[in-house]
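Shown here is one chain on its own, the form predicted on its own, set out as structure tokens.
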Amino acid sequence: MTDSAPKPVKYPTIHMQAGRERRVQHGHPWVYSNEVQMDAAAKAVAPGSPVRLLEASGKPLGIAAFNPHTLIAARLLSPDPAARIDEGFFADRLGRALALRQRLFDRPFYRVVHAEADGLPGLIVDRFDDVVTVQANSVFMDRHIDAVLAAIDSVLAPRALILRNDGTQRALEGLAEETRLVKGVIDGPIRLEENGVTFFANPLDGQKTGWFYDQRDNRAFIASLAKGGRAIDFYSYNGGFGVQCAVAGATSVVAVDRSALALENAARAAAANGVADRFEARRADAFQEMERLDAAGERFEVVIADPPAFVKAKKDLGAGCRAYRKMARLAARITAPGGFLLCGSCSHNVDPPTFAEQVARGLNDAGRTGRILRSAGAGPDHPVHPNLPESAYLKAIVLQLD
């Protein structure tokens, strides 16, 4: 009889220094390119190839993805020394993913995969019914998103699947951008449910993969405070904020953003929600309609402003940190006495006191004193790796101003 299970796969064997594999012995998912032996048979590695990882005695570590010319040279994949890094690896892991977002919600609209806290390190799955967004953010997952993909038809089952490969992170990884169809057909704006709220979604040409999950706590704790009050939403986007706030029972919402397309689905999104009388979508640049507003003596119970990533990468963090305090100034000045205000922030660079405290700095430029009612992360299908906190990049600061 032969023993059909499948042979051992070598992968190229790579080597901590001597003295430097305490953080990943300790569960850390990262190795930095200074933490391993960077020797020639190392820089010889394809980017984005499986390796198995050893301590410098030789001890096995696991299996991770390796790039040389990065500086995070490797991504614990596994800390199994023996795990197969294929289709069934993925399968298992989206498995695994997806039972978890189905314990937490009964609706089908959620992240499945984020990234390392999920198993699958550079790697976002959003799900919206039966349409299903990919990002594949390292080499290591490019390279592999054929058996990615092909994980995702057999455990998701989609009737479209999205690549929408245009993320900022993959020119770290010296990646091309691009957005692809890869299965099925999107012949319009998609809609997707959120809090029990209908929304519609530009899965193909929109922001990020279409819409941002990450808020849905924080949209629902701010809707709460909106029934009987004027609400306006800055960088509205699809109308997240805004919307939910006029189902909540806000008298009128106004959702401002740059982008006619997605005020469109934030006005469609009104209207199938049944509160299009109480909802107005306003195409506009949102400092200086906050400077309008100011300037004409408008006032809101509830305020939101909730932008794009103000700082991208480290070297912008002054001027990031500048715009986050003119945001808070500016938005204060709008908001009611007695009225709620939410600051929200997705730089990952911004850490969350550094946030805190521009929020802090632009109510005292405002004149305003208040009480921060609640300060949160993103919602439960973003989790967070125990040992890598850095990767909590939310913030939502809620505050009741005097």
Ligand code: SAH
Contents of the next structure:
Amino acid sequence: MTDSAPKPVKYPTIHMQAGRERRVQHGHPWVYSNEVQMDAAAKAVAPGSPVRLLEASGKPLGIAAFNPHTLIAARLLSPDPAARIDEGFFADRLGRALALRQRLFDRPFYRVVHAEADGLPGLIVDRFDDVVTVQANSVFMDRHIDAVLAAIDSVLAPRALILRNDGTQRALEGLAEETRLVKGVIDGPIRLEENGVTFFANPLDGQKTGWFYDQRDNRAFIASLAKGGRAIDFYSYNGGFGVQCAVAGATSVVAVDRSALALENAARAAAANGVADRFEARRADAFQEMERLDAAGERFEVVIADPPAFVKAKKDLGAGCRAYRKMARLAARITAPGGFLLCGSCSHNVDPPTFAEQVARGLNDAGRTGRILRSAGAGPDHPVHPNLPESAYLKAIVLQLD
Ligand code: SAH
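Can you switch from the form predicted on its own and show the form predicted together with this ligand instead?
What follows is the entire complex, opening with the chain shown before.
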């Protein structure tokens, strides 16, 4: 060993219970608290610490992020029992995640890191060219945030770096909310591109920040059907769906949202893409506006309804499902015969078959028939860990109605 060789790290050791190792041996990245030997030493490990995870027999499983107080006690970080969890570790994972996105996309606008699937449990990193936003959704990431930020700075060299710790997942992990400009200056909305169309977003202020890159492919699909028709985009946020429909040749587009800031960004995007004359930003409640338009007999060739999560917690499943069904019913009523309807859901707690059922019931409630053309999830910059298929939260169903 030379003088410069790093000293081996002595992480605390956690043993699994005999007979409980199979899921992890088969590649699942999580260990539940009732599957480890939760002795006094394990309970004393500081939440968010790296540990050496071993089978009951003592055979190493790798290095994991440990929290003795949560249902998911350990999240595997590396199968290498000698792995060091430091800036170099984060930089290596980031580098691999970045290389994938650079292969997927020509332009530097994408989600760089999508948590577990990119080997970085709890970490979300979005890129708007040289502006980068970071979200740490686990105690482990929170504890290592300085090393994470340093790694992002070295791998992506952003002009501005924003820590956006305001997700609902943080509350579940007992973490406080915090939005902090780590580096650079943000003065006003930042510019981004998606499918060749320019948009604007406020990564720091406003009720919602950033951009939802997950709908990229679904936006391209519905936009390809919008030429020559009237389109309406409910829950438009910064105009992602609506402005792409206008650019693709819709004769008119209405973006409906209750947030003035979101509509400002949408209108600004319409202007930047030269379609302001065919674009209207309308501040309204989505359901009320759908009902008003229906009563007025207005019909649209393309109707988009991609709302915020209606089911934020499991206990809201019943009420949330009824809301999705109502949304599908009201949106279907204003879809012209032969027109297209996109219904979206980003609720983790609603699985694809359940969502599809609500949409089908809503159509039936509206007295409409049709056919599903596309049933899709998020784009490839939101990859899914093969053993965590349930982490695929996004659903988008596109139908043609008779
Ligand atoms: N479809 C968007 C994402 C939706 S985010 C996209 O493609 O990017 C949810 C949006 O719904 C937010 O902009 C929020 O302001 C808006 N919203 C929430 N409740 C609403 C309501 N009742 N009526 C209209 N807009 C609403």
